[in-house]
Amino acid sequence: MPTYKAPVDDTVFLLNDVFDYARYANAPGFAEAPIDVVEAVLTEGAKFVEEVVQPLNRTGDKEGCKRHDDGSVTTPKGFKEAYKALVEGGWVGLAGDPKYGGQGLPHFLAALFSEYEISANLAFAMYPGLTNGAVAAILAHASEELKDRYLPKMTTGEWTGTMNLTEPHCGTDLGLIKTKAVPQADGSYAITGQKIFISAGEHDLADNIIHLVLARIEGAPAGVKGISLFLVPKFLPDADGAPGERNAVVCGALEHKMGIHANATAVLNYDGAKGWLVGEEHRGLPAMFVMMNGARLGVAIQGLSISEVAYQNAAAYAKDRRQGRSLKGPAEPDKPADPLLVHPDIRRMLLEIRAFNEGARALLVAVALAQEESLTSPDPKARQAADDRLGLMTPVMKGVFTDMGFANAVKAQQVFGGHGYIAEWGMEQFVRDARIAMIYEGANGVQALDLVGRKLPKDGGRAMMAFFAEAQQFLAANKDDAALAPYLAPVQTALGHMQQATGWLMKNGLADPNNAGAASTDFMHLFGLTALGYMWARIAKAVLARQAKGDSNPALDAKLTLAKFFGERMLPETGAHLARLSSGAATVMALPADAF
């Protein structure tokens, strides 16, 4: 059976030593969460997911969700009790608005806790994760009446939420949506249509499920300009706010999926269901994007989380399993074979996974702190800069974290050899569960196009220029530190590759849009590797500072080794990405359609 231990110490190290959490001490949004509170919350959260949520991961995968003849759905054994404990512990509303029953802690803290929750059990974590996204969209765009009616129970997790975009004939191209909304005399709308791939669309964990549904009001303009957003509850609240009459939305089927079996991915049929407009007519996408952008960051965390739990189990196996002998002669001659860990290729795979995990966690902390600043800073310039960073990094993290998270789950499975292919060890579940993260909330190819086509040129390239300036300033400020030099040089090279790639796109993407499209995935990964390299340089600086004060221990030594490994063995891939994207779209587009 797989095990999991949340990396609380590493998270706290990043906050304290790498990102100087003390500088936020009096900032709005942070004042109620000094580092001792943050550490205590993360420690208790880790304990909860390790003891309550993680043991349900494999059993939930085996049992899955079940749909019954009346359209109701039951989740696997233990999920209902675990979810109740999650709600009662205040974990769903950790960063929720106190006005609606939330804990009022910083949003970044909820993001950091979610890494642990997802590592413990991805399918389970999706239920509260989607609810928090729905809450954010309602907070940003709904009327006060809708907020007062639904947010108190959604914020705490007593009621859950969903996001309904996809239809059988359309996924990414939302302009093709057919679900219709007919105005009613009481100010509501009758919603009719079918939505598919709806995560947590029907279940028994909560007394009510609040669906946020994209639909087209009769007579609306064609395309995305005619889409509106509606709040459609499973049960219509009665006069006291309790679940009352059943609404006309039914789960027609559960999808049979490769992974995340314990999350109910539903086909939902709307047959004149009563719904209420969220925001303005025909302005549904901006409202829904509040939820989607949050969801994309949540999915990025899924990539890191699966990579982390897969690594932990693979590393433990490699230290315990005996197979063959060291290439330099028996490491343990008195034993029949040496541990797997003596083999360089086993170490290569494990180091690649761990070097990604720790660098990605640093990037997550950096972006989560920026998100907090974008929401709470009293300085308009600081809010804008933080929002720029958040918008730029969202597609990079979603695409790169999930691509690498899946690849790392496969590497961890490889460490197990044949046992990795057998269900009882849990590795094949990590591979199956990780795969969806590359697809939902905008497939990774779409993330790459969003980065190149929208985020890169936005506001004259302001966000990208700010990233370059920050990284170059860090390198310049530390250029005379001889101890840090080995960790800085690879980052300088990678930044050069990224600047060349950006210049190539500016020149050739405009000349031929297919050049931008063909380059987009390589550019996204080049950017992701460079950002991770920058994080490792900052980690190395923090470690050296600790060691200079006499604090030397194996954990800190390991970070320096990992930083050097990333710079020597992983960061050079930026050169390959630059070479590929610079070749242009000619060969990509040359083959005629009938030759495929």
Second form
Protein chains: 2
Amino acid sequence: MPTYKAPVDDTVFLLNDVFDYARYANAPGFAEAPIDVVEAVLTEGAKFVEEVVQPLNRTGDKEGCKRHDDGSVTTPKGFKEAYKALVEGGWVGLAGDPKYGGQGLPHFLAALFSEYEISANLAFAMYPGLTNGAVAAILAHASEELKDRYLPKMTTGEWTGTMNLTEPHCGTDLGLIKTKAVPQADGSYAITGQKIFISAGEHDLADNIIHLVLARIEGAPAGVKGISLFLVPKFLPDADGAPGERNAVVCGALEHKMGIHANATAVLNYDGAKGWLVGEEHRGLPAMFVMMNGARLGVAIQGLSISEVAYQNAAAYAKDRRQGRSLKGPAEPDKPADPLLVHPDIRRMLLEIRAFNEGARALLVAVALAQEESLTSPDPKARQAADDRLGLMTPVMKGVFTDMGFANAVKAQQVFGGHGYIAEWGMEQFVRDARIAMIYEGANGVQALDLVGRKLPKDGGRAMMAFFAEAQQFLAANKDDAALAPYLAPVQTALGHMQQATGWLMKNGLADPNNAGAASTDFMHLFGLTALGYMWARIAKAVLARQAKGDSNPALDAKLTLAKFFGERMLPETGAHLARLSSGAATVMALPADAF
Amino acid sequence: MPTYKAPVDDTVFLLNDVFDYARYANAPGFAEAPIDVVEAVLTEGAKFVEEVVQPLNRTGDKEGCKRHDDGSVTTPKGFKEAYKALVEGGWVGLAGDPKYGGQGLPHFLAALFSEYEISANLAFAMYPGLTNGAVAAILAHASEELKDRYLPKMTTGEWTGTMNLTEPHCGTDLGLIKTKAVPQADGSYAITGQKIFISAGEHDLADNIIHLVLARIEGAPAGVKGISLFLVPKFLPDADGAPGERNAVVCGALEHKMGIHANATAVLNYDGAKGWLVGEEHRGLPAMFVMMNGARLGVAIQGLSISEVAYQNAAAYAKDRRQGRSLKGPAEPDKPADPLLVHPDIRRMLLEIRAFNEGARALLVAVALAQEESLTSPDPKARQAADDRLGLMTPVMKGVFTDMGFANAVKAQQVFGGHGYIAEWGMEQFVRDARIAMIYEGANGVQALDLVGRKLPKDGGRAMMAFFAEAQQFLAANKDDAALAPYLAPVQTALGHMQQATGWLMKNGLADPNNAGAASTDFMHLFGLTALGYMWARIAKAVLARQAKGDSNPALDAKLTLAKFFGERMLPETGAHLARLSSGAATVMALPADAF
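Write the structure block of the form predicted in complex with a further copy of the same chain for the protein whose form predicted alone appears above.
Shown next: the complete complex, the earlier chain at its head.
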């Protein structure tokens, strides 16, 4: 059975040493959470997910969710109790609006806590994760009446939320949505249609489930400009706000999936269900995107989370399992064999995973802090810069963290040899669970296209230029630091590749949009590696600063090795990405359809 | 439900046009199989696996194997009938020795057929695959008495075979084996111990199962030099050779695995089971390696097979499913959306898979022909050269084909979006099934170490130098062919990287074996890509030759695009491999164990 220990020390190191958390001491949004509060919350949260949530991960996978003939769904044993404890501990509403019963702590703290929660149990963490996404969309776009009716229960997690986009014939292409909304005399709408792949769509964890549903009002324009967003509760609240009459939305089936078995992925059939418009008519997509963008960052975290827990278990196994001898002769001659960890290729796999994890956690902290600033900074310029950064990095992190997170789960499984393929060890579950993150909330190819097609050219490339400027300034400001130099050189090279790639895209993507499309995934990964390399440069600087003060420890010292490893073994890929994307679209588009 | 059509035309093109099959017209071994016979056999085999074996793939995964309280195991519905038809059609004994009831066709033909069989149903194909491996080991090492008793039933597949290496505490490190063999008065041995992960270890497909078991004779030297190989039948043949008394080997459990659910992965408990020595005492490992080497090539084919069937289904989906619009404006404006295939990133994924598949099939044909020559050529030098090539390429193909095959199954799944994650579509099964090929028959890290530690330095590097010489000669001989030039340039670059890497290894691997270990996986992949690139150069030449004769068709023309794509998009990775491996072992080995 896999184990998990949340990396609270690493998160706090990043906040304090790398991102100078103290600078926010008097900033709105952050004021409620000085570093000792942050650390205390993360420590408590770590304890909760380690003790209550993680033990349900394997059993939840094995048991799965069960749909009954009446359309009700039972979650695996223990989920109901754990979810109740999560709600009662205030963890769902950690960053919720106090007006609606939330804890009022900063959003970045909820994001950092969610890394741990997902490592402990992805399928479980999706229930509160989707609820928080729905809360954000309602807060941003719904009427005060809807907010007052639904947010008090949803903010705390007593009621959960879902997002309903996909239909059998369309996922990515939401313009094809057919679900209908017919205006009723009382101001509500009657919603009819079928939605599929609805995570947490039906379950027994909460007294009510609030669906946010994309549908087309009768007579609406065709395509995405005729889509509206509706709030459709499973139970219509009565006069006291308690769940009353059952609404006409039922779970028709649960999908049989590769993983996340403990999260109910529902087919939902709406048959004239009562719903209320959220935001304006035909403006459903922008409203849903509030939820989607948050969800994309949440999915990025899933990549990191599974990579982290997979690493921890693979490292433990490599230290414990004895097989073969060191290539330099027996390391422990009195034992029948040496631990796996003596083998360079085993170390290579573990270091690849870990160098990603700690770099990705740094990028997560940086972007979560930017998100907070984008919401709370009193300075409009700072808000804009932070929002630019968030918008730019969201597709990169979603695509790169989930691709690498999955690849890392596969590597961690490989460390276990044959045992990695056996369910009882839990490693193959990490692989199956991690796989969905590359697909949902916009498949990674869609993220790559969002990056090159929207985020990169937006506002004349302002967000991208700001990233380049920041990284270049860091490298320039530290160029005379001899101790830091070995960590900076490969980042400078990567940044050069990144700039060449951006130049190539600007020139050739305009000339032929297929050039941008054919380059998109390589560009996204080139960007991701460069951004992680930049994080490692900053981490190395922070570690050297601590060491210079004589304030060191083994975990810190290890980071210098990891920074070096990242430069030596992971950044060389940027050259290959540049070469590939520069080859353009001609060959990619050459074959006629019937040659495939 | 996935579909599959065996690529017979491609196999025949490779034999005829790329590898000049006609040159073997009078060669022993090949004489029985002129190209029209080869094509007829492959066509019939294709029909059989498409119609009989492939339809059982999804259902077999869903149903899995069931162990009953008495230790017996039932395979999924339809497997028994399909296996009977396979035996009766002579497919198990295709290349079997006619003396024992085999068809006497060349081994390479059986290997090329097995690609189709595995594409149709990996879990099913493992039953005959392991049987043929056991037959090869018995043929090479057992006494005439054992051969006469077992091979007639095993060659045809009426009885199946297994290989028993792994024990709970050891897989890769066979020196740790504890299973005991105690000599008996009648010349047999009493075998006692537990073996795990035994594929096809217990089932209802055949009247008898013949286990080849590694065990330690009482008093044997410690380590791998004290291990012997034993033949242990499930039922002891009676005087007429029919299955008689039940032997003391029982299936204690079936493993719960990530995939290949329809193959019974058994825990086998030996409790004084009667067995007979195969080969010499304490020389069990070399005897088992006959089986292992064949099995490694078989596993390499698994990587190609799943990649091929995954491609076929992803390409069909990309042509059928409509989602979004071409970046250049609607390609089919009268339809609500364009097919997925208009999107460059979808094409990129499909082309990556296909460029691997057709290049890998070429390498398979080349190596399967070399294997045939190594067995049958009258010229000792030709036999040696062919054996060198086979030995060198076996770990490369096992490691690279299975890593890329798995990655390709993941890409093909990605083309399906959310539907790729749902069991009914069958794509997630390909991913789960493909995953085992990276692990069993020596995890891919072990293959990489076999390559750099044994195969590369063997005989003063003769095999490697022969590969370089052949590839360089091809490039030199064709350097003035302007039409071919664009296909050769990237291969020349890759070959240069490969030569640099080999030089680096020779220098630094000797100085510190950890340098070789830390370089091994990158070197293996660098070699694999270079070898595939060389195959694409040869394919391109063959296609141009056909086109020059006015003898062209769309499938042939597509190969030029694929060759170009391979050079533009896949070979750039060789530079990254070279950079990574040249960074050496220092950083990889730097951290103490407790820092992991």
